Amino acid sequence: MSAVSRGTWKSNTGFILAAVGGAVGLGNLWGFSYSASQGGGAAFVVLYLFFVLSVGLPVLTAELVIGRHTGQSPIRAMGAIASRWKWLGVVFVAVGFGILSFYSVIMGWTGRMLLDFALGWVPSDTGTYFGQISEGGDAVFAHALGMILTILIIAGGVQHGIERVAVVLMPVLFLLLIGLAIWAATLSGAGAGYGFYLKPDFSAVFRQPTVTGAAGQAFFSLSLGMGAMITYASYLGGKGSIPGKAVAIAGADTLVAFVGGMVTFPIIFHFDLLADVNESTIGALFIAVPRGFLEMSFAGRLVGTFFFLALYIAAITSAISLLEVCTSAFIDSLGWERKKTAWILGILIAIAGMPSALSTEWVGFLFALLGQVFLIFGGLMLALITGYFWSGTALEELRRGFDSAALATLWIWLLRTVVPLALLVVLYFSISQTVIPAAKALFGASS
């Protein structure tokens, strides 16, 4: 199938904004702040930046190189490298399918919060309220509505669906974040929040949870290890600089996460929510923070509306990239028409997400298993394949529009050494400290 029939980006800006939209999600706007609050504030931020450069950026570059060189979605792209790696592309598509099945449920919670804040329907007892909207019929409806919106965008195609939405929503997201950060600076807790966020506690830098948490967050926030960036890069043409695009994507993604912290930490300290944040990331986001906003009457309702609007934009742009991974794979492998593919897969994903819409325990378990372990495994395999088995062709593709031999050599060295070591460590602790407890919480509670 030709590149034209698959679709291409109309502009480099459109590609960058779409890729940033795919990377930016709830993990940036809230997960980053939550992880930083658990890891010593600025100590976590310093480590996060280090791992973005040494782990995230090399793997992101590898995905872009594979996508542009092959011009194919993950299954065919990995098969083009060598037939024995085709199975990894299948894993990428399966993981994207599975992640979207529960991510759209979280997106549904966010959309419901947005609507109810805008209409003034969020009650003071936010704990009971969240319990009502997070499981059962309300959650199923919001989940299905979010999936329909995602399907419609993907059915529109690369230029008229994904790119058109990205060039509108991403600037809106940036403006919302800037506005929220300016408002947060006026809160009485801003000074304490900034101090916690920006003052390094270097003793925390050497703690295992801080190190592995920062490495994991740097990897997760860029949406790596599931073929999303391979898919988006497969619609690229020309000889532009891949490292330049990778730096732009990683830089914008990191900036959003950083500004998100400038919003959330003043809120956390103004409303004295640090203890609530330490207990649960979901509880803090959907129970504690809304309760704080409600203390501010109409102003809090207005800010809450903008806050959850920013979160919903981040969620929908990530959902788009997840569905596109699956859709493009079926278009390339089976020759299906885009609209038909988007609707069939979207409906199947919506059905697969029903357990998560009926039980928040399923959300926690699937996030730990698919959103962490399988993403890390995918990134580890990409690093090893690109660094050891495909390095010659990868370097040739990287050098198209990029003439620094030293940086190209450094990239391969990182893929062969630092990236695998870091991801193996994170993989071990993700399984032992996240997946196993989540599995016990789910299956222990249901036994």
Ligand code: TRP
Second form
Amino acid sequence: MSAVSRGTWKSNTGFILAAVGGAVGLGNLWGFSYSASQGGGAAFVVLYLFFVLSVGLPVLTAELVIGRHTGQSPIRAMGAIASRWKWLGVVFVAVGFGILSFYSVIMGWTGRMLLDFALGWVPSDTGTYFGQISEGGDAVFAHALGMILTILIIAGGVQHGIERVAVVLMPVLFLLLIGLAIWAATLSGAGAGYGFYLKPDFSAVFRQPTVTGAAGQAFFSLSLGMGAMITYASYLGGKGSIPGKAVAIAGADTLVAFVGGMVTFPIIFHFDLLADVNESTIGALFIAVPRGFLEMSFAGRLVGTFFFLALYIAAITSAISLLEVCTSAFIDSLGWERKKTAWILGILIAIAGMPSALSTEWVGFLFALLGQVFLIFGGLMLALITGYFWSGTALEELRRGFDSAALATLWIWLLRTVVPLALLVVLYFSISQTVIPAAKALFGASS
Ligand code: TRP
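Since we've got the form predicted alone here, give me the form predicted together with tryptophan too.
Now the complete complex, all chains and molecules, led by this one.
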């Protein structure tokens, strides 16, 4: 397959915005705030930063190095490192397929909320309303529509689809978030909200679920462990500093999550929603927050529209990166044509998402299994492969456009020690504490 027909980014900024678009998603705007509310506010934020730096950045760098060096999507990229690792690429594509199948359903709820806020159609009983739109025909429709939009963008190609959309939508997202944060600052509960968010409660931080939760959240938020960053980096030509790009992507992702907290915490305190948030994460976002907005009549309707618009933009740029992983794998491995591939895979994913559109418990289960366990496992494998079996080539690639030999050595050292150890621990806890309970909720086991 020639490099010409695979596509390349038009500019470095385009690449960064696309990668940030892939990373910034529902995980940043909601998952982060939720975890921070449960994990001691600023103490969680500090812990999160620690994981981004010590685990997230090294794995992100590894993915970018693999992608740029091989110039291939995950299956062929892993096969290029050694043919015995090809299966891992296949797992990545399957995980991308599975994550998108439920992610698109959540995106659909977000889109529906956006539409209904814009039209003033959200009824005051947001609980019943969310029950209606989250499972069944309405959810199927919104999910299918989101998939069609995603397919159309991917069918447009790297430059004319992904990059063009990211270059327009990401700045819009940043402006929306800044606007929302400024609005949130004017709410009467803002001070209490910031206090809760920014005052570290270190007693919460050293509880094990907080620690492993922070690591899992960092991984999901940075879109690591399934080849999304390998795929995007495979369209990078030339040299340029990979650590520089990794820092830009991780920094922007973290900043967006942080600003997301500056929006959500004042809202939570102004409308007195902390009890709802403690109860359920999805419920807080789709039931409690909308109920709060409705209390403010017209201003609330406007803010609700902007709030869910921001969420939808964040979600669709992530959905794009998930579909691109699958699409590019079929293009590179089987020589399929892009448009056809995007439609075929997109439709299959839409069908695979039906159970999620019919049952929110299925969403919870898939998120725990694929969004946590499999991503952590993928990251663990990438760290071991890059650190132990491929470090010579990896270092050479890293040093193209990057001067510091000391940092390069530190990177390999982290991939060999800290990263696998941390990920193993997180893997253990995410299996025992998230997947198993989610499976029980879904399959109704009673023990
Ligand atoms: N990072 C996205 C979020 O925070 C989700 C996501 C998009 C993702 N692409 C991914 C997660 C690839 C893992 C892998 O919502």
